[in-house]
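Shown next as structure tokens: one chain only, the form predicted on its own.
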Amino acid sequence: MESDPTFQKLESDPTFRWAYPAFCAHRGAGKLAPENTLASLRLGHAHGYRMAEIDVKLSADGVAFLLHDATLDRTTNAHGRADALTWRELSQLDAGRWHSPTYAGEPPPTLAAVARFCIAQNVALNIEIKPTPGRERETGAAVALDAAALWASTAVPPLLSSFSPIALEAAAFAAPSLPRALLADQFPDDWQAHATRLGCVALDLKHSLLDRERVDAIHAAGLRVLAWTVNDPARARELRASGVDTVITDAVDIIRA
């Protein structure tokens, strides 16, 4: 896949355009529907959100699917490691009943199914590469290759993010044209060198780490800023006023996109 000049490194391309919306629905519609399901994505879209964040990992047989945790226990009717089952087995699980009876029977979706929905509805995507421990490199490469193929003909590719430098390195090698963001819940002293080494276009940071001075410093380094997870409307306004490019929220019903 040829590199898209829109998504070259910011410091080497002063014409870089951040093509992502100011607000992003966390795991679909956050807490209003079962996270990381098509039902959640549809509800976020119904509330006016045109960007969603999802978590993606691999099944035992290498299929990219949506799930946040390393185990199935919290959000499905199964137990144990998320990568212990094949996709055929995972597709039979109930990933909705834990949330509420309304969503009983909602299955976990594949990344391919999510791509079809997002492309049809013009929803941008932040794909967090969320490897099951021990499969960081494999997951980073596989998710990036899938994303590059699924979004090959679209104007705005998905943004790949991860807490795992190994996963981001693998993603960069597998699909260098896709934009990447480094996720962090603490602000590293060597953040600029770290982001540059991984070829990132953005930092995706816990919102409590951010103020105007820090946002300005990140922008001055040629990087964009995402903030997670912001559920207070006043804090969302404050972050946007400080220059944060995209605010990620569960509160799609009270923070207007």
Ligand code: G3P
The other form holds:
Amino acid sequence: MESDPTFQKLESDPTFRWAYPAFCAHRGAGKLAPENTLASLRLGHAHGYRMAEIDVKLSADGVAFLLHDATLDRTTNAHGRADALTWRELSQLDAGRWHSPTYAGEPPPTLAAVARFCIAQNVALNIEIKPTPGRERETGAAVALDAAALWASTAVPPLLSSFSPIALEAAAFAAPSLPRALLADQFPDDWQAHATRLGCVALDLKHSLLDRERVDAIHAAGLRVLAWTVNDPARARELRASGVDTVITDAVDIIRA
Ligand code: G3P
Ligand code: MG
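Switch from the form predicted on its own, shown above, to the form predicted together with SN-glycerol-3-phosphate (G3P) and output its structure.
Now the complete complex, all chains and molecules, led by this one.
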């Protein structure tokens, strides 16, 4: 994994307790509503979900907002890199019409707007830091600082997750008290060393990588386990029976939270 050579080991908070639900709605409400919008978060909540995963990156002027891809093409009515536009420009976009006519006009939200909704509705958040390429450190730091301020007075902090070790390092330095999870789509041989070095409280793994033996080993190391993206109820039950702490799903209408 890529990392900063000057980086020193970070300690996670030893007093941290896993306060997150067993099920988490992927990108707000999976595929039932336009991903990473307030409409999707409302729909996930209406289906009983009290935790959501979102993807967050920075506008050209440093505003944290929700978008999965590095470009605007797939999920908005604009084109090109997401960090080429200011927030003022991004806020004018349509992030709903691509999904279905019902959601035409749904705007991309800021992290701040999502925080207001989640805090008011008691929805825990898994903030995936998803930097546009080249902005990993800046994004990790900015998102962590924003999150620390936005959730300052809440009992359950947002979980910061990322595939980018650089983003997690920056998040750890910017807001050390916020819990972090290392995302991976391949099982890292040196997962324990990486998680320790980054001060993570959890691994957030592609579900096909997980079985009971691995979950037990991760737990034995003092870490929690999230699994994504699990849309088959039988597989969700199997993972929970194997000890997975939180299952992330698109199927909010099928898998009961
Ligand atoms: O956080 C888990 C999952 O969202 C990671 O993959 O591509 O859906 O953001 P992706
Ligand atoms: Mg994600």
